[in-house]
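Starting off, we have a lone chain in the form predicted on its own, written out as structure tokens.
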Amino acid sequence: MSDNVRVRFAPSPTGPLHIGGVRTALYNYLFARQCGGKMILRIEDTDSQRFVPGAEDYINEALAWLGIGIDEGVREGGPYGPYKQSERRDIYRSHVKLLLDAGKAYIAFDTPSELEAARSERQNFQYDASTRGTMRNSLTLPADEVKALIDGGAQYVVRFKVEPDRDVEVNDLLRGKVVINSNVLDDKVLYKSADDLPTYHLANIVDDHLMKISHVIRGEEWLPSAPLHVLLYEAFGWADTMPAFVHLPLLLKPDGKGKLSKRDGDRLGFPVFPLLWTDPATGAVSRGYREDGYLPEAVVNFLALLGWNPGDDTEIMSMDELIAKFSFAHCSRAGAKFAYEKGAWFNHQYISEMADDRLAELFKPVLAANGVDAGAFADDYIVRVVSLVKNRVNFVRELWDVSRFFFVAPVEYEAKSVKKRWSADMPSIMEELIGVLENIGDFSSSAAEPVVLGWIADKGYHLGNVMNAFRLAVVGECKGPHMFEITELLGKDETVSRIRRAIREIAVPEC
């Protein structure tokens, strides 16, 4: 099965990469790799008036980032180029050809003011077998008045001439065998003049054929299409090779009803597009999830779950098990909800999984960004200060929020803990503290705790009230990691200059 599975993705670069069209990517990345078959991107740019200028390179790098390989595309290359639609004219007007010599395809030249006189004279007028003996087209013009009108320049479509009460046959690995009369459907344009360009409908079926794909997995937005898919093979006489459908089930919205849409995520906070994109023609800006700190592991494993299980209850796992665990078998027919606050919980899993040398590096931006030179403090220091604070985020910048004490003395003391631990006898206290800590020659956790525990429980403090008041001191409120860790990695002096600092600032809460 490994060399004869090809399977592709098609965007078309028509604006940012939705992340339903990514889930889709990923799944015909995971069954491809999983069978040592080919991954083909294949951009789908004949709709010229759509056409958003950056859209192709947003796709290829949203796909770069979620580590979704191409092994065949525009950028790539391949045996079956070119790979972008617009660059294949030639080769679509050759098949049109064929259609209209075989007679399964015709010339129409409707206005859109006679298209539109014929929907209204007709109640759900539909271009078929009942009403193409009405219209003007070479089914009902002479030859001679066909030709006329082409070599004058008048603009027409080509028409596919789809067979009356038929009923279609879609084999559906996913959906099992879906049967369609033919009734319904209409006569679909195949080919502009206007702008010598094919439909979708045409230059998908051609270039499947074409660059050999073995199976065409898509949304279920295009289930409708399959028939009429169907009967295009069967029409240049390619039945033989075509390839499986696998129509996916739509990505829902996580309230109510409807598909996934930028206006959800706009209304409840969260991105509907893998990177952050500018809309070239009104500069508007939407979310993405890598610049809102999702890690792209994390938006993968997400994602796979969007539809599909492993057989069991594991949730976290890496590209490569996907691709071991992937099946049809386990993907769903029924929409998926666009549950996205898991997003935040995988995006944490994999933050409190990640090695803590490559976490530094990703919070030394964030350092930045808050006027902390990394540079001033040792790699293996910063190392330390994540490994510690890592499990209490969701987001590396989040990193910030729970750590800038390791970098930032605190000038600040957290107003509630002030009044519930800071007492009238408490800086005295503090002051007792400070010689106890000076006189610890080993100021590593395992040392230094059982010290300083030991000096409470000798003097019948109150453990909690004292502990409080001397991580309040050092952090400035009432959080954090253990405080012995916090102490050990800030050092004696820089830990004994702290509560020095705090008797002096911290006023004491008049009852």
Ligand code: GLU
Contents of the next structure:
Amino acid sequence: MSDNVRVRFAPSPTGPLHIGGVRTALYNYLFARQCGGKMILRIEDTDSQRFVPGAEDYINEALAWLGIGIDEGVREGGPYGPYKQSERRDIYRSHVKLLLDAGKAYIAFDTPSELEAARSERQNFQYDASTRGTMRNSLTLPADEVKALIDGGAQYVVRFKVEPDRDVEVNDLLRGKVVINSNVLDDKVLYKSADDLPTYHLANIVDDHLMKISHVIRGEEWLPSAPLHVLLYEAFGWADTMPAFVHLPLLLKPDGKGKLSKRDGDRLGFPVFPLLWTDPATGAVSRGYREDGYLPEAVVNFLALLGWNPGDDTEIMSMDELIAKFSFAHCSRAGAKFAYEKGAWFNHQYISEMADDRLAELFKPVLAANGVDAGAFADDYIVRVVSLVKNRVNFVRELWDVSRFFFVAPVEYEAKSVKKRWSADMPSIMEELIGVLENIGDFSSSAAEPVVLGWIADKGYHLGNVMNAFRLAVVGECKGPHMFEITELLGKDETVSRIRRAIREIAVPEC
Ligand code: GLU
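Now show me the form predicted together with the named molecule; what you just gave was the form predicted on its own.
Once more the chain from above appears, this time first in line as the rest of the complex follows.
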């Protein structure tokens, strides 16, 4: 198959792209890249009622942020455009005509109230071979009346004439051959004269053919549409170019059964959208992975494993590795629980492994947001700070909490540690420590550490007490990376001045 592989991600711009949609896009992309095929982004905007301004830009921005590359699309162009359905009306119109001329579709004039009446008269009413003969359509009305109605401007729809009692085979690469009897299908509306637009059903299928799609990879909620895909391909005479189908399992709630929803995210505190989204109608804001501080490579890695595994325990995989390893054979058919905590774990892994200089750049805006002028510090200083603390955080913004003392001297000292560590003799021991530090020529961690530890041993001081008091004075609390790495970075003057300040400021307990 290789370079004949052409897949499409076909979102409708009806709101922000859901994280499940992002996973669908990702699997399409991984498969296309692996096969050396093409990834197409088609905007399915034929439902003018549900169109939401900004949604298309959001889709493009989200995919770009995640590194899901598009070969053909509205922005990219390509040989099978336009890639936006609202710009393909003529194509759909001519295809509707083909079906009508071939007697495979018909025109129906039933008004909403007539349809309502039919539904209330017959239980489980379905517009199909068993009922179409009783309705107001071009199969039941004389041809001149049909013409007169259309000429008179009556609104109508075009329906597909589904042949009854046919076993329709859908070839799904995950589920095998799925057979559905055509009796469960209704005569789907393919086109509406009211807005001169096709429905999703017609546009989606015609475009898959015209864009030479080889594999339709999409969420399992679209499985019920697959038999119509097959029947329409047949009706148009395209059966020999039928795409293979892959209906991906649902993303499930983290804590139970049922489909993952935005409410789960609100309730448990995680985003279900890739980027922050402000609803243009209500102004309501939904959080996004990007703004919440996730790295795109962590989100990609996390999503890739929701419904697929590489066949072994490997968890950390770059986009290139995912492309190399991806296969439908290792996709699960069962729904994947959205274990959102795992997303934070992946973020932690990617931050820990990230090059220090890249992480330092990501940290600078966080410094600014905390009132620190990053420009006042050498780049190399910030780079070394992040290298010392990066394995302690899940998110870039959390770097501030674990490294603030590198940028601002403590003005407060954690009360519990003061109580425990700042004994009555500590100020004078700290005075002594200042003397020791001032005499050290090489203030690097490896040189300073043995000098200080030697002094503590010589004096017979308690190692833990002195080192913790030292840390309390410099950091403000008894936490953080290796003490002598901290002092190396802060330098001798800053270290000594912090100890002096602590001696001045920390009240000695009364004995
Ligand atoms: N426009 C549909 C959607 O919003 C596309 C479904 C499909 O991929 O066939 O997801």
